[in-house]
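The form predicted alone is given below as one chain in structure tokens.
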Amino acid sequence: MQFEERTLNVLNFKTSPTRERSVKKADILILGAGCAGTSLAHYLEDFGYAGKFVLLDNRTKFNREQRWCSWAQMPESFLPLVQKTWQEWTVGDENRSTVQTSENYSYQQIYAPDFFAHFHTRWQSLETPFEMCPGERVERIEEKRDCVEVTTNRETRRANLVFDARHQGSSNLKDVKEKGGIFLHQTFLGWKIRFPRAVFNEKNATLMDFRTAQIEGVNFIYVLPYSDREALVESTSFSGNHAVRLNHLNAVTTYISENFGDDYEIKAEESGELPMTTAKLPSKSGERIFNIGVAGGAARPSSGYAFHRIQRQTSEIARAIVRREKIPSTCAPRKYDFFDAVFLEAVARNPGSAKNSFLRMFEKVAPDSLIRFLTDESTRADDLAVISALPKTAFGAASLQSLWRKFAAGNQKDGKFGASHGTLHNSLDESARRLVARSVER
């Protein structure tokens, strides 16, 4: 194999020289110009927000290798940014595999540097009440009686509302680990590679290939082909511990060698980590401070998919602001909290059951029903189809354990056994209650 050296044509911002500290006022401050922060700024602009809003980020370069995928319908403004779509996908292991297609849904990918360049470049050139400030690092956030004061490395800013979209190092994520429950790490490392010959089926995306070493937790390979010669091959792990980089490298190298050969070039590398937790990530850090994006609970706990939920969360927030309505605190129906909690419980108790569950869901559930379930848009019939496909013994035990965790947490909080149990039971919709009933029966 060979590593290719190249210079990325990326968006670079020039930072202004340090000057005497001043106080600047805005209606809205958005902290972090990643996916969530940029999306919220876009929707505020798109919905015609008339106030002044400011987007801050410590970075001056937004060229990190990162790709966002979703089955959900993309907003019309994002369609030109979709790099690739797949109408066919595969899930399998050493013993079986299933290939599925859908006429109504496609698996779509957006390349993050393209997304940032599209919006950030345009914002730099337009004269609007919106201001983007790259290279500005947040040092302190203090909520006062009538505003929020944010101190940065350049100046002091005051705003009526602050939306914190920062993910890396978020205190929101650190705090939630101490609240009990399940907390797993989804870690991944992938290479975009190119062969000198045709080796890939560019029409088919491999979502999960479990033919890789199951060292700890759940491990699989993810393959997104861009042509018959070029693809992203990625190793992913769901585990209670941080996966070692060397394990991911070994998994990717071995998989490519055994399935495609060794005569390839590595064009790029991406890696990252996402939280998978049953704990509720708070949507607010104060009366005027809101958490959005991954640290604000916009990543689906059982899968790590975040792009669709971030778009729903930020668009609904922007719409509420423009309409002067109450800012929503959730980004998906509550029933998915229960489903995800059961799934994470099963992964923590028995990783092998999680692997089998993924295989059974893709084999036994109609593609459109499963996609609606995975994108928070499922009907009651869809929910029951997914529940019916899951291994009953493993998920029955997991559902009972998950319910006990919720009950114990509620009982500890209000000190009332009956009230806690009743509140928990009433919070579930009918399909979730049926899952519990079936689990208890078995």
Ligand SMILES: Cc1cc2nc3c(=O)[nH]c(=O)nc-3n(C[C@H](O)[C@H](O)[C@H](O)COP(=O)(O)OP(=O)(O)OC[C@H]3O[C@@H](n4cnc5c(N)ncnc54)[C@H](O)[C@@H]3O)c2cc1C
The other form holds:
Amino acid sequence: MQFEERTLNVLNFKTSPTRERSVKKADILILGAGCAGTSLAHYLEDFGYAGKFVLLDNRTKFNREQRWCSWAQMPESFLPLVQKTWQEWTVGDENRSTVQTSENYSYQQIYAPDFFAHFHTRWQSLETPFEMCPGERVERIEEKRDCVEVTTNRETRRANLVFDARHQGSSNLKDVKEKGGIFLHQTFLGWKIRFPRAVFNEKNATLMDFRTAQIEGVNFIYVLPYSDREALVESTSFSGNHAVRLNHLNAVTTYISENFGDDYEIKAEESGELPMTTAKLPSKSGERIFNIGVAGGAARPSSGYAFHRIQRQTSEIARAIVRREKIPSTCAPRKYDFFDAVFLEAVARNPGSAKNSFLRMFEKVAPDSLIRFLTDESTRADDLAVISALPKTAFGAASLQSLWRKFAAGNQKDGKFGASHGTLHNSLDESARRLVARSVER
Ligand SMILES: Cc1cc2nc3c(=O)[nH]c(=O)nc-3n(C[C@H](O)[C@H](O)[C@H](O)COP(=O)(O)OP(=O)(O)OC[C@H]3O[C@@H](n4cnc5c(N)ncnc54)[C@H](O)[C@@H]3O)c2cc1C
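Now show me the form predicted in complex with this ligand, since the one above was the form predicted alone.
Every component of the complex follows; first up is the chain already shown.
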């Protein structure tokens, strides 16, 4: 597939001047019109929800540099938004490198400004019971007996149900930090660059190249080529501390210079920070207030990837609303919580072993099994293939440590041994139990 640079179709919303407040009513309020809020609005509209719903965001422009990649099958309505797909990928370091391909799965990318422009244009041209309100910042939420009242910088709004996707500095994340458990920061900074000559293999995405300074935590470079001249080159770090911007800049410039040369032009910069935590973000903040997206725990703790889980979470919520069913509170099978807790424990204890684990996973696990594992769709056989590929000492110790943390947290909460042990044991999937058993045997 040939990548074409798209003309940015960014709608700049105008906000109406502040006026005297009256209470505005809706059936549903969605707070935050990023990936999760926009996806939920899309699914509500797509499934024919007939109530009145409002999507609001403090932003007025939706052109921030951001790309969402996923292995999972994209919903059909998103297919025209896929900017580029890769059928081949590489993971490696100074000593070894693995190239994988799959006929069943591809790594796909959506450019966020395209995604927002697509839906905003569509909604502006449609007769819907739905209102999009940019430039509206949520200041207070209060759950009343029969509704939720949301005060913003412009309005007082009331709704039967509220879906809250705000996470930047939100109390949800602060709370989980304070509750202990592991909290790593995934930080990244990337440049979309263009060379005047062919330097990239357009067909191959470099998912992890560990040939970069391992300053603190796990560090790697990610290269997504759009053509033989153009690519996104990104430095990523998983660490207990916030990585310094300067370290990422050094990593990116050094990598480009050593591998491709210096005669490039920087077209765009993308940067971000994602939480990687064993703590569970609550799916609800009240009887009528549901957290969605990253704020609702949709980011996979071991990778920070959230796009796929957000699609599953928001489409299932929309379906439940339309069918008047109970709103689901999980966005992935529980066994992945355990696997991810073990993984984070291993990274936190010994970042060097994490690099080795990634390399081994890509070397030893069949591509389709690994992709199913990474996208929450693994079978028992896939889980065991992944577990068998991991270095036993590091992961055995980490799984015990992770169990201990869970046990200690449950013990504190329940105030007795038996209840927490039973709860923990029951929450583990069969393959997770086997992993624990195997690590104990070693
Ligand atoms: C640069 C970047 C790249 C990423 N790449 C990938 C990827 O390749 N694959 C993947 O799976 N995941 C990726 N992620 C992770 C995840 O998919 C994204 O973070 C995704 O945007 C999360 O969606 P969200 O709706 O939870 O949060 P957001 O998209 O951040 O939306 C939250 C919204 O809330 C709004 N808001 C905040 N406070 C207020 C307030 N007080 N009032 C009103 N509105 C408010 C914000 O303006 C924002 O629009 C990436 C994240 C980043 C930052």
